[in-house]
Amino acid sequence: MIELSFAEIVELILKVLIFPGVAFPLLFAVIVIWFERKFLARIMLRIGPLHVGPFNRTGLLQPIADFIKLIQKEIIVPENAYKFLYNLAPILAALVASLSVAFIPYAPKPDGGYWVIFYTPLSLLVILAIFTARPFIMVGAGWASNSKYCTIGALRAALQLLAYEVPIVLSLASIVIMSRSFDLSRIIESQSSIWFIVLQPIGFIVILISMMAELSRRPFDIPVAEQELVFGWPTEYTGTQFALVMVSEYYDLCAVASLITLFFLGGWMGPAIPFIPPMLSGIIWFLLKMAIVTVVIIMGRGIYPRLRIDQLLDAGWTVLIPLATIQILITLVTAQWWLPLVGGG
């Protein structure tokens, strides 16, 4: 049995409830929902949310107003739905989306260890296992709704995720080869001399595009194409259940932005910030890089048209997989040059 001191219990509570636990992804979702609306409105020459919130009619409280509105709405379950799975799917979607954050290290602690809820040297494999559960939830929700729009959207989601998980795994193989570890903290520390985005630019492009497809972000939002499928697999959900589905999307975005930051942008690595403790400085650098990645992902919704399903699948199988394979070969061939840079020399 593991015995924890009072200080360790307090630290664990802070991690679970504040950062990077419950409060952080929820606050991330609120801020990003607001920012995405305003940012895309600028791109599309609209005004975006305007009236709800302080600071000169910024619309800052619009996400909170929308959430309050949703939880007050009636939960309607279709008469012919398979009710147990239908009601369980939104809860699982939000739970699985938030679970991966528990294994992501955000900074090293002064006394050793890392600021992470649960540390394991196999954290990369654990997160990949968590991500593989998402297609089952989408397919289950679409099937349980017993609606043609939901079913078609779920099938599209399954085909898309299958096509884009393969290049993700292949690209991560190059990261594992270079860092010689499945430990996310070790992957960050391997970039102390040079970030992996410099050594693996092809892998970065493949991961970025594939993760956008995993999130069903435009131009890869064919599973929820409103002109064809209303809203795809979550079409029948209302009220709190719909709120959980939408929150899970931004929880996934939080996890993806964190992972891209630590895989290619050095995680917490950055110059020391004057008058700020090293751990807090590392967290600030991590969050700043996360913000940049989030903006890049959001931009896709404003500047690219939606792909057709055949274009989407072809891009995954015939373009990204060969590129990820090429990155692995380049990594192996150039080992004598990059090995000293990641602590292998």
Second form
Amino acid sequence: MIELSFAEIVELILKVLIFPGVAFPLLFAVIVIWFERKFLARIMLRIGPLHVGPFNRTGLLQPIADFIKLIQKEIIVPENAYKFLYNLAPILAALVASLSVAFIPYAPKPDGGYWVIFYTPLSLLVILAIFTARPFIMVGAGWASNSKYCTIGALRAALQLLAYEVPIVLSLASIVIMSRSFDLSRIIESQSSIWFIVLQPIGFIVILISMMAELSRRPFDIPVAEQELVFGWPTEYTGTQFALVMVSEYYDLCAVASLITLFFLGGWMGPAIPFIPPMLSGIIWFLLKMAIVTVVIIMGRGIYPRLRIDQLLDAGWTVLIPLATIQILITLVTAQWWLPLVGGG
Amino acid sequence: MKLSMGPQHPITGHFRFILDVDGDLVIKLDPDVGYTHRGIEKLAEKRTYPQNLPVIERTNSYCDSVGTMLGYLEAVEEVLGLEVPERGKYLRVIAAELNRIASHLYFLSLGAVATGFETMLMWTINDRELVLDLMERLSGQRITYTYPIMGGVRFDMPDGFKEEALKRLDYLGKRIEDYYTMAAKNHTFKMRMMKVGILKPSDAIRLGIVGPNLRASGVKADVRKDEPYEVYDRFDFMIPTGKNGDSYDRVGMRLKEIEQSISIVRQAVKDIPKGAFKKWAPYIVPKGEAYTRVESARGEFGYYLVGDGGIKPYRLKLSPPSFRNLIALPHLCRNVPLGDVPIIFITLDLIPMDVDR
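Starting from the form predicted on its own above, please write out the structure of the form predicted in complex with the partner chain.
Let's see the whole complex now, leading with the same chain.
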């Protein structure tokens, strides 16, 4: 039994319930859904949500209104569905998606530790393990729905997600080479003098594209292609279950934006903001960079059509994997010159 | 695996396709039509000639109503031996070409959404409003105009229409360039559209494809040039043709045709003659028959009209372009990825109402 002091218990509750625990991804999802709708509406010369919410003509509370509407709806389970797995899959999806924030450090603490729910020196591997679980939930949901569109969508999801995990792992290899650690907080510390986006631009592009494919954001939203498969693997879900699937998507987006910030944009690194404690300013810098990454990921939906599954797999296997390998080679060859620049160590 | 796509599906409209699917590959497509059959040919036998106008218009109302009605009016006027006043003819051409622009913009929006490109959908639908507003000034309606009537058109051109039309068409001309940058030159859009659903010229002729789809395959055929009706022989325009006959050409075809239509409307509003815009037309049509064809936005629309000397037609046979083009869909959808089916279907510009009548 580990003895915890009162301050530690308060800190743990703060971490688990508010930031970066339960409340933060939920708030992120609400804000991003609203922002995405408003932002895309501007690109498309529309207005977007308008009436719901406190401020005039912003529609700020529209996602919450939508969520309330969704949980009021009846949950319809198809007659031929494999009911246990069918009902379990959305809960699992949301759970697994919200797991990854537990391992992401968001700021350094004044006492030398990190603001992270569960600290482990191998957090990178844990995150990768969590990401590997996602395609199986999708396949399970698609198969359990016992509907043709869902099955095709699930197969596409499996092909796409499994194919794009390889370039992610390969690019992360070059990051691990540079930072000499599997510890996410150490990866950030090692960027104290120069961000990895400068040292590894190829790796950054590969990760950004692969992560977009992992998230099924356009132009890679092939598993849920509306015009072909209605809604892909979650087609049959209604009400709360659909809300869970939607929220899990944005939880994943939150995790991915945090990870890209952390791997390439120096995490909480940034000039100290006056009159604000260093930990808080670290969090602010982290969130700012996260916001930029999120906007870039969202923008794909406004400016690109969707790719076809064979084109996507082609791009994954023949372009991104070789690029990631080249990045590893470049990193290995040039590491001796860059390593003195890399902090932490 | 048999996959039943539609009639409740985001892309198929009122169609149902029965697909033979092997994983992600479509082996065979079987169109199942008839969900919007209204028996317009039979309805036309029960109504008088002027009463038929709104009915015929409903063959293809929300896209190209003027283009659809012109053929019927031509047939009736041929049996009557009625000559429409010059101004009426010009106004008909203006309405038909504006409608063609609206219809092609609608097509572009659907073509974009078939690839999941929502921005283009919104942009083109937005700009279609400009044309619809213009039509509202001309005819008082936005979608179903019943603007051309026997012996001319319903209303004269309102004051200030010419200036407004020129202004809006100038803007539309600029927007076309935006569409080129946004879609036609977009690399991802090209990847999805190029080499998808290639219709060879020989196949297109053999299958009897009409309209922009035929021209996209490289065959120069347009009723407006081949057999000019109304006053189309007085305008200076060209017939664009495609090279490869793929979906990309079919989309590019519409963009080029919008440019040509803009030029025709510009010429028409500039040299429209003064005078009467309609003429009294008799209620009773003599015995006789006529076959006319017009180039509607989707292609050649054929009408066969038999009059028996009464106030109602004895028989009216419609040969709509979407019905003729439908045959290309199963032809092109053999052994294609599932993702290509919406693109092929949309770029053929098939309207279920038009197919079923």
